[in-house]
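Take a look at this single chain, the form predicted alone, given in structure tokens.
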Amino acid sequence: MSVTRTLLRSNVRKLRQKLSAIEQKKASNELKQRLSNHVKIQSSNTIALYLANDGELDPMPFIEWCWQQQKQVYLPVLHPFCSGHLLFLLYEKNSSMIKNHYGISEPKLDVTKICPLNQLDILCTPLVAFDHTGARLGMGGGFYDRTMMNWQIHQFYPIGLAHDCQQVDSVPVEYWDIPLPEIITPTQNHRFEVTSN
């Protein structure tokens, strides 16, 4: 099964990396429209997002919309002493940024700007592939699976963000994979029945 997951991850990453700059920009603007019209997002104040990397669907136009609406945006930061875990730090236009060891920009650690999971309203997660059941395949580090493990208890709402080309027939699922209640692409809102974990 791990070979299948590895192969699927590789194939879908290549698909999204092939998207042109024009296609990426169009997808980002369509995503902004979908998210800004989302009922749960309109009633939310604290939203965790990410900075696009490796051809991921870019939420930056939506982040700018959040700032205009006075919503607080948080970005994932690699936990400094709890390996494999994420913290979420406030992200503002003037935030001081550093590169983590994956080469991804993240806000410079400042404990006064951390948002505990139970104070997040929405957590938007990137993903590599997804299927019609809401199964999500990430980059393989398990960071978001650990973060979303008890999302119903923490009471934030997770939404996966992906290009349309990232939908596949079936994602091979492992016991640690956390299915999502909703995945949004530039053209569709996919909603799923997710049982409590």
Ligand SMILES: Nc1ncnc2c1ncn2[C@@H]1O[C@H](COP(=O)(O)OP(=O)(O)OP(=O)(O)O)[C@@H](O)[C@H]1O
Second form
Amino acid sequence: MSVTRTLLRSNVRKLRQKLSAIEQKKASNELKQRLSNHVKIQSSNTIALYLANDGELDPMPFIEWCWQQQKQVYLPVLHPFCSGHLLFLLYEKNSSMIKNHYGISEPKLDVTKICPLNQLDILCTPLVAFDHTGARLGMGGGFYDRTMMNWQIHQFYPIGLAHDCQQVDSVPVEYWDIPLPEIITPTQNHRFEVTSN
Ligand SMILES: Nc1ncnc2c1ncn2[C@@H]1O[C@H](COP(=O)(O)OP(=O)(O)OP(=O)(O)O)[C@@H](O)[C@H]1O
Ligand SMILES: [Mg+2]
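Just the form predicted alone so far, so send over the form predicted in complex with this ligand.
Below is the entire complex, every chain and molecule, led by the chain shown above.
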């Protein structure tokens, strides 16, 4: 495992964990404003999000907006037998939740609530660090790299969500890392030219 990637992960995770509750709340309200004004979001019906953990930018105010707009919200669930893979399950106000292996809440597995990737319009991914090219460093499980591997074929649009302090000069990338076409922070919408994936 690359020492540089491990160190970068640890440094940036500490930065975001240090944000105060007030800073986090302000950031998540700004995120909601940006996402709810986004043309691609406005025309989409099925959106995968996540529940914030480890100081991640919190999409909950945006999730509430999606519910009000009758958009379907999906959350990642660890695949029960395909290790390293995610399923996306419908998340409603009254969904039954359980804690997964990482202590993160996820909807209780119900096959009737799964959204296949080719029926997803937008996938909002959490990340640890990003750079000016759209390179993404995650928490280290490769879950989102596997999910996004063929996003152009599945025809969903990935958007990374992060605090501004998670931008770094350069993310050291590996061949399996999937770059993002767009990253939204509380203060900016970054768009990147993605030639292939
Ligand atoms: N498409 C893939 N197929 C098989 N293994 C993969 C794939 N993508 C990533 N991996 C493996 O997953 C491991 C972790 O990858 P990486 O360090 O890039 O995770 P990450 O991008 O930080 O995490 P995440 O995507 O969960 O946020 C690596 O050992 C890598 O080989
Ligand atoms: Mg990766």
